[in-house]
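First, one chain by itself: the form predicted on its own, in structure tokens.
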Amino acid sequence: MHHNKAVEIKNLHYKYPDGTSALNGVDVVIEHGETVALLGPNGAGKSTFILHLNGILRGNGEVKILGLPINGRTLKEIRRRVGLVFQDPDDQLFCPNVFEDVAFGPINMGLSKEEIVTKVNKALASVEMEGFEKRPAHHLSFGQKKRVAIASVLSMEPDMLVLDEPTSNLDPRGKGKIIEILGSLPVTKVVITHNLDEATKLCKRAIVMDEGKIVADDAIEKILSNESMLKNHGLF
């Protein structure tokens, strides 16, 4: 069906306004369907690397997005096509209920109203949040708020989803709910995480990150049991 790569990313870098450089070369490439762990110490630019993943950053080197280069005429498409999912949901949720943040990205996409509601039961559905629409997202316990941040990119249906540390500051059964959830969904997907036992239980395969390089991209158990890799950066 896809004959291109879900990511193609050839030498990048990317240097903040005030010269720090946050990536130093960075070469990556994810097929369809992967469910890929971005691990690595804080400061390792793991942040900076997936905000390029949809062109809110745009460093030097080549990118490909679903086969697309990030220009300013595939850019609209891209974001549509990667769901990115921000650590804080706070950051995502800005509408006075939640069937309007989720239905957010569809109405901005023109759907008829059909359409919409049709996008947005189905996203809600999709993490055990239906019979919410109407609740404000600020009356919601976290992990019910990291639900909707994850459906408000769904109702889009991307083809691909990027996560930023995507069970933090939940307790253990709001992790496991968001795990399994995320496990159901039959997208790409790259996850940042601190959690190696989570990162088992997403991914086949984790990509280490560590001063803006990757220094590991393997087979999960093989990094796992790299102990003295793990140690060097910082990841136990």
Second form
Amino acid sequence: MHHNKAVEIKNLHYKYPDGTSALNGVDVVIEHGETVALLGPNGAGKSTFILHLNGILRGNGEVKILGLPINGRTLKEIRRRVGLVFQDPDDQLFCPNVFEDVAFGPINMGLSKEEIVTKVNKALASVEMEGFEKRPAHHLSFGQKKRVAIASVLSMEPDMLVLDEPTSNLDPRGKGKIIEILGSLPVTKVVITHNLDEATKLCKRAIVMDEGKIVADDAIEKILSNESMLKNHGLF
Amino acid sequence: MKHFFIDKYSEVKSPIRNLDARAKIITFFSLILLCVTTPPKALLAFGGYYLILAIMLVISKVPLSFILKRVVIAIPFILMVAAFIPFIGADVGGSYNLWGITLYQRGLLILFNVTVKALFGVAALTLLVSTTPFDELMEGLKKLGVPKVFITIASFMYRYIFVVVDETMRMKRARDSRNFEGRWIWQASAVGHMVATLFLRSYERGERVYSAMLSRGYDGEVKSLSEHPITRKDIIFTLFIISTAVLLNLSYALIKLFIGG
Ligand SMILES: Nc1ncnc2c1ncn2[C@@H]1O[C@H](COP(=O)(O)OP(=O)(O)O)[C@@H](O)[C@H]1O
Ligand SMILES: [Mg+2]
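Moving on from the form predicted on its own, kindly provide the form predicted together with its partner chain as a structure.
Time for the whole complex; same chain goes first.
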């Protein structure tokens, strides 16, 4: 059905304004429907990389998302179809209450009121946060915030989900819950994580980054069995 | 971390809580305005305003102690501004002599007025805020024509003030656990450094929040859905309270008119 890839990136370079070069030639192809773990030590460039997947950052190189080259005309559609969940839910949830945070995307898509309400309800149901609509974010626990943050992009019904450390700082039960929720979503997923167990549960493929480059890209069992590589890049 | 939320009781169900935010904003602001413009000697009227507030407080189920705590905070400010007034000479009215200090009647009346009116304002606003969730309050102000920029700024401020307070507390803790005592002037640089770090972190957070907004299709305008129709009970409540307050405001003049004071 799909002729094109979910992600097609060639020779991507990115330098922050202060001169730090965070990406030094990244090549990735991700097929539709894949769930990919993005591993790597702190400062490897993982967060910088995923900010290129919906055009928040625009580095040098060829970036095609869902078949569309990123440019001014495609940006809006790409942002609607790629749901990016930030690491800190306090960055993701900026509205006065849960409903408005989850409705923020659909409202900007210009949907009708009925459609918006339907999408918000559906998104909150899939992260099991129904009934919290009127709560302000600062009255939620950390785990609840993480779930609402996921709902805030699910409400746009994205074709691809990109999550920056979705389980970091959560207790084991909270982690389990997030993994269960992510496992139940039938879309293309890119998940940054430091937890190799979770990566195995969720993904068939893993990409390892270090110093702004991809150093390994393979089936997750193969990646995990390559202990010397994992040690070299501080993952083991 | 646990915070003290100004809208702590705003989720407590009550008839006042259920009123439209616009109705409450108009009512409370009118009450304050009418109270402030009441003639100084209309003691009965002041009693009336406080009675109205007390009745609303009972209906709203907000604990009296919660309101009192907020009101107490205002007292030092009032005293700072007005405490000296009774000691300043005035040609009109009498005076009292208290252990050699002269207190002027007129000054005392002014002090009494400033205190009563200021405390009423604080109490009324506290009751408004503790019976209206912040998002509804903002929504109400927006519908009453307050420019969107102010609403957006206030909303972000309220959303992130707790995050920033948390960050500050964490930094303070980290500093204190390294035996910082803050007693010596040369340690001031550490405080300066903390403040700088806080600014930097807030700036960085701002950038990330903005990215998160862009990611969900933000194009320069915060749009919102909610539309609450004004209902009959909102109108009845507003008119009832305001008309009572207007009567109180005029009571002094009316009484004088009838009994020809
Ligand atoms: N806003 C920024 N400005 C300058 N340098 C940054 C910024 N964000 C990240 N970096 C730098 O870019 C590199 C990659 O960072 P990042 O993508 O956050 O790594 P990761 O998510 O893998 O931990 C690091 O050296 C980091 O210090
Ligand atoms: Mg990161």
